[in-house]
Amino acid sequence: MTAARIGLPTALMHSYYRSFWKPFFEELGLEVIETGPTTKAILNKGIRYSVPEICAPMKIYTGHVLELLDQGVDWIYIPRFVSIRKGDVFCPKFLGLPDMLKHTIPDLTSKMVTHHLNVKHENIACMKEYLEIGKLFTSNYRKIKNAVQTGRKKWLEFRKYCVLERYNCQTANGKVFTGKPALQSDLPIKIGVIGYVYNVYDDILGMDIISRLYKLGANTVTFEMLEQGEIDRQLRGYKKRLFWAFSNKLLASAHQFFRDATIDGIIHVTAFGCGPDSFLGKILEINFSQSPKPFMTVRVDEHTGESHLQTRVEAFIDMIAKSKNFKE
């Protein structure tokens, strides 16, 4: 008997939670179908079905959902992210994502698998959140429990590679699923890259910025390399945190990067029209305006050209390299 096929859109939080979701559904006996890197065709699908005012990451996610429908999967997993830390929530677009999609994409409702993800910690692998999802595919409680435990083990492995071995999301997932180690090099420049995973690692929005920097002689550090305890320590100086879970992670990483003497410059990758980033960007501008450390904001959307990003990144790295050579 052929296993049912469940689709995971390779967008939004996929790169951060893939190491849990994929093993979880496979342990339940499902064939997991992932859409892979964003292409222009996927983006164009999303644009056709999205309202113009919505941000590019949501348009891209819509395109990935449509791609899965075109592939004829039986189910598509679209969680409603509410909170992964007490007091923090997600962007309203995340909160309303399943509703928005089922009202804009024909025939999606009958295939959508969704639930509220409302937990106290970024480790979303808990029975309370995934028991009902598991019951859609099996009545065996032990099987569901084993699936959650398997997913939890893989996700903790992913986080270990990020925090202890300084892998980014892409390389950590590669290590978890293929055993392939990250490319380690002692490059002369180190850049802190601040950005949501769905901006930095999307092939259309991020335009492979991590690899571009590497080719220009710069290693990178990203927010996922910080453990939650370090993020909380960096935010203690604020009387009030930001409302959004991952915006707080980016704000904390910015503080860490600006204070880290080994980091030569910082790049903030943000999507045009992102509400949370309109707050975050202004805070970074105000808090670190007097810092001698080079800082650049790169705003991207579905119209951003590759040459635009390449030119700006090259100029930024060239400036840092010349400054380091002058000091030496």
The other form holds:
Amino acid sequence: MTAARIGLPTALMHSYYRSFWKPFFEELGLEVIETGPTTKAILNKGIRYSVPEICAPMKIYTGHVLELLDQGVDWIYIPRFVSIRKGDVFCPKFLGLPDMLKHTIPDLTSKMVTHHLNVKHENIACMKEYLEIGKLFTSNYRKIKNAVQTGRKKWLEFRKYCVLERYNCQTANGKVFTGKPALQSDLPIKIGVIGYVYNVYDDILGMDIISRLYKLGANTVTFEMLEQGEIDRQLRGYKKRLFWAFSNKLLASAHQFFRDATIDGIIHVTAFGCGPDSFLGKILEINFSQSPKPFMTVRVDEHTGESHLQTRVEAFIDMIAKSKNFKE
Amino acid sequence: MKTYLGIDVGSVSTNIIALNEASEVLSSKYIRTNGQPMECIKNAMKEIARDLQNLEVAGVGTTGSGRQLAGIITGADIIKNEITAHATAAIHFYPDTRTIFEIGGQDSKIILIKNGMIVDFAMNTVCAAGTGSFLDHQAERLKVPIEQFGELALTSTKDTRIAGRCTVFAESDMIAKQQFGFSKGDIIKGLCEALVRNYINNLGRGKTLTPPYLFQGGVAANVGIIAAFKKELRHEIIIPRYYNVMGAIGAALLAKDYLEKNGYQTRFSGFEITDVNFVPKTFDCNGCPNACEVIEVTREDTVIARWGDKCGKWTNEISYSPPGYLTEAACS
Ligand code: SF4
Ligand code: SF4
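Previous: the form predicted alone; requested now: the form predicted together with its partner chain:
Every component of the complex follows; first up is the chain already shown.
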């Protein structure tokens, strides 16, 4: 008997939780199909099925789901992220994601595997949430428990690379799955990049901004490198935090990056039409407009041209390089 | 005579200037690109060669959205983004400047300067409402030659507020105002003010704009816009003598500086290139679902450069690497 195939759309939170999901489903005896980096073909599929006003990351996710349907997988895992920290929730688009997809893609309903993810910690690998998913594929409780544990171990390994060895989401996945170490060299400039993983590491939206910066002589740091305790510490000064889990992580990382004297400049990568980021952007503007540290917002969507991004990134690095030479 | 060339290739205009060793402008050309950047570059180079006798090119810099292409065919020593280039020229002529407004045909920028260095910038390439193309379009609609557009604005003594968050609104509001019997002068004045207001609100958001103000780019020829700037800022603004070719001047200055600092010789391909047949073309790669649009330039049947591919499958085959610059820079 060949194993049933379950598809994981390689978009939205996938890169952050891949190291849990993939081994988890594999331990359950399923074959895991991933869609890989977003291509123009995937994007176009997504655009065709999405309402025009929705943010680009959601269009891209839709494209990946359609791609999996075209590949004829048996199941597609589409969790409903509700919360990963007490008091924080996810952006409403995440809350409605499974319903939105069911209504836009009628063929999906019978294949969709979904559940609420409503936990108190960003480590989502727990029996409370994944027992019901496991039960869809096996009646063996120990097998499910074992799958969760295997996945959890991998995910913790992933987080360890991020937090202790300063890997970013993409390079940490590379390290966990293929053992490939991250490119690291002593570059003269260090840039803090603030952005959701599905913007920064998406081939179409982020346009490889991390390697662009690298080629221009800049290392980067990102929010994944901070652990939750550090995030909460950075936000202690707020009477009221933002509502959204990852927006809070970004806000905290901004505080950390502005404080860290070794960081030369900060780039905020955001998607057009992102509700949470319009709050985040305003807060950054209010809190840091007096800071001497260079700050730039790069707003991207599915139409953004590469030359626009390249020009701005180049000018940003030129500006920093020049003022650094001047100081030395 | 030693000369440095600066070339700024935009989608609306292509500008070439020649500097002498003292960084003075010897000659400048401003030509409409008309979708023919290659021809434009060649023609402007021919004109420069005709203008200046016994000139010896000691360095070339390119900038603008077509900088990659221009750099490849001329053998540029440096290929720079237009923000750095514009600021370099502005600081060269006005070392004390603090704020640069640049409005060109296809995009607009605000660059903030402190101690002769860029400290912040914003750039708009998405929306046409704050650019020269928008003004051209409106001039056409009102049947006023663009050259007289600015002067007409000055004839109006009324305050006409055109709602202009975006082109579409501005246009419908304009039509309404026309029907109410406002004169063309009133409407153009209102339009200039709307453009400046939006430009400052959008690009200057959250930034402190400090004088001395510099206004450059093709639109700086428009006296109506200049008046609107003065009104909005309640302050004088400086229009540099070479306002419409500042990007090209910056590119030449950067090339000169780069070569002098490193003691390199120029890689300039010579004026012969104006007789060489360069053919740019694009094709869609079908190697994977990315379907990249690859741009290829051939010189007399040999491919000299390719870019635009995501994976490097096409670029890697040819190695063109100007010193001090990365070939990876996208230019699409
Ligand atoms: S946080 Fe922003 S980008 Fe992310 S799903 Fe919500 S609206 Fe879209
Ligand atoms: S150039 Fe490379 S990435 Fe682009 S379509 Fe061809 S194979 Fe794919």
